[in-house]
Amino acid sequence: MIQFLFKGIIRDKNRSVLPILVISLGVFLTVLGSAWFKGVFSDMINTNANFTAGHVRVMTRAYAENVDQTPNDLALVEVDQLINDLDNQFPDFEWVKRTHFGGLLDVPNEEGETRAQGMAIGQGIDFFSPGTHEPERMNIPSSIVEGKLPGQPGEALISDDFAKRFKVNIGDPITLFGSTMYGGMAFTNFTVCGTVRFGMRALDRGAILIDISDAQIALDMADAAGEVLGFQKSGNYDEERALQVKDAFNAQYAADSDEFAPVMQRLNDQAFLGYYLDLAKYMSSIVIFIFVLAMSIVLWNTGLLGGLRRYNEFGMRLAMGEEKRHIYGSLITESIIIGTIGSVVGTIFGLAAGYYLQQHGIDMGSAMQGGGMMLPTVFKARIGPEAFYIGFIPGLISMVLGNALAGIAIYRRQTAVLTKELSV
């Protein structure tokens, strides 16, 4: 029976080609849309994690209570030993030192006297260690407007807007005025090796990026850092694994009442990011649901119209003595075959397009300029397990339901008036 119906579908192009094309297109858009929205929200989360919070973050308890002020006088000490311990305990994470600081950038003239000054937000990250992923993690190489990454101690990157506003060129000296870990004044000279633009207003107005070793020297933070960030080596944030690591680490210091004892937080636990994560998760689900629902309605109508167009065919088959139940069953079976073929084809093409966007993404840097929120400049899709089956919801189920509803007309036909209907 199924083989007979399959041959009929293949041979009758009017009955198969258009429905399969419509279903394939709808499933393609559903799969690609699902992967795209999932990737966009994941990229937004990862951008905030990469720039500020990590997947998990270790600080002193006192620092955690005042984290918005980035109080380096409450920073972690003996940080190298702490990172070694973390590497041994949780090898599936990459642990890095970060130090945030604020200060005044002084631009001298040819005589060495102050020509211009401006406020700056600074970060000390690992530029020099072999195999470091910090520049790529923060998207620094692709954000460089002029110059290069710091390659030796004493070199710094500054924001391109700051450089243009105060006419600072590559190779010019600048002086950072700030505060040391112990409350003293810090005066450190750097050479500008490059300028960057991230497309985020908070960073682009005035930023300075230096190696973590230079930050330790400038701020008198020997073997110290404001925080230690942990990133899952898989590249994606796993809430459950982060919770396990957090609980295991914090349990080691549960009996220590020292305010300088380290404490670990997940991405979810940090200020607005927990709310942001929940919002991103719900918004992603809602958007995908609406998209799938819209495609389901379109393909449901396709199945409904396809069944109604065959009204005379059903009448002819009834007139020849075929049972209503058999006609209805063959209609549903045909819709299952057509829906399966279209869903498989659409899913294959949707996964292929999603994989391409997952690898290359779409550069929307020009549209992101001037924003205040940390957003990625290149949005990528992300193929999850649901991408392999989500297209079958509109492609197969909706098609079958549409034909099932259209097939109700079969049972309403009266065999006594078939001759009159077919002669019209």
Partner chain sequence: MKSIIILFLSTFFLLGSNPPNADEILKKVEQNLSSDNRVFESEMVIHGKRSSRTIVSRSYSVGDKESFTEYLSPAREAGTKMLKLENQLWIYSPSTDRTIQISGHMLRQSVMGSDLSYEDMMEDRKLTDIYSAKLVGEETLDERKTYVIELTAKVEDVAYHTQKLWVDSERFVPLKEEMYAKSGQLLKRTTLSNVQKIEGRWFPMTLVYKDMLKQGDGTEFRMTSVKFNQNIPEYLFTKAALKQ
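Could I see the form predicted in complex with its partner chain next, after the form predicted on its own?
Left out here are the partners and the other molecules; the chain alone remains.
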């Protein structure tokens, strides 16, 4: 019988094309909408994870106490071993080193003496490792105003405003004068390979981005780093898993009373973020519910339409002696088939579009600014597990429900008046 119904659906375009189209479109919108909501709600979380806290973050206990001051003298040592251990223990995370520092950026004249200088905020991140995700994570490629990413040791990105103010061009040397991890004087020459717009005034005034290996050399931090961040390889923040990892890691050092012992925090431990995460979860379920509800109403309508459209056909079938129950049953079965096809098609397209937006996002920044900046203005969708089934709720259930309601009319029809109805 299902085979028969399939043939009907395929051959009668009225039965198939429009409903499937509408369902697909509706399911597509629902899936995309829910992915988008999820993406927008996790935007703040991602920003925070990517720029500051990672999904989990390892610091020394003393550093964690004063994390606002990014005290480099309290940095982690023997980080390579630490990262190695972390990699072995928690292979589902990508572990990266980051170091924040401050210093003076000094622009030389031809004699190598100070021509201009300004305070700068610096960060060492992984630019060089093959396959590093760090520049993208920090949204650096799209915030470059001139030049390119550092490609070899000794290259640095500086803020565009700083470069303009002190007339520093790409290829010019610049000296970072700061203090080493141990308080000694740190002098390092860099070649400016590009300029960046951060979109935050404090950073735009003076900032320098260098590779973590250069930072280690410059700040006398061999095998040391301010922080080790862990990012889940899935790309999404799974707070349960982060908690497991955090607890497992910290348990290893529970007996250690050294203030320089490493300690792990997860993203939720950021004072305000825990609350935000809860709110985001709550809000996105409300929003998704609203979407599903709205879409259900639309598809219910489509179901009704499908049933009503075939008023004459059912009349004929009734006149020919087919049982009402049988007609109703076939109608429902058909709607299940159509709903399923529509939901599958819609979900596939929705996931595809969602995936595209998850990877590329929509840049709201260029519309406002006329140039990229570091503060992310790219909004991205995010496909969660529910994206795979959420479309079926309106697509299948509403469609079937709509048809079921429309089909009730079949029972109301009197065989006696059928001939009259059909004579027109």
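Numbering follows the first chain given and starts at 1. Under this definition, the rigid core comprises the largest set of C-alpha atoms superposing within 1.5 Å between the forms. Keep in mind it's a predicted model, so treat the numbers as computed, not measured.
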>> Once both forms sit on the same rigid core, is the C-alpha displacement of Gln123 at or above 2 Å between the two forms?
In response: no
>> Met264: after superposing the rigid core, is there a C-alpha shift of 2 Å or more between the two forms?
In response: no
> Once the two forms are fit on the core, has Ile338 moved its CA by at least 2 Å between the two forms?
Replying inline: yes
> With the two forms matched on the core, what distance in Å separates the two CA positions of Ala35 between the two forms?
Replying inline: 4.4
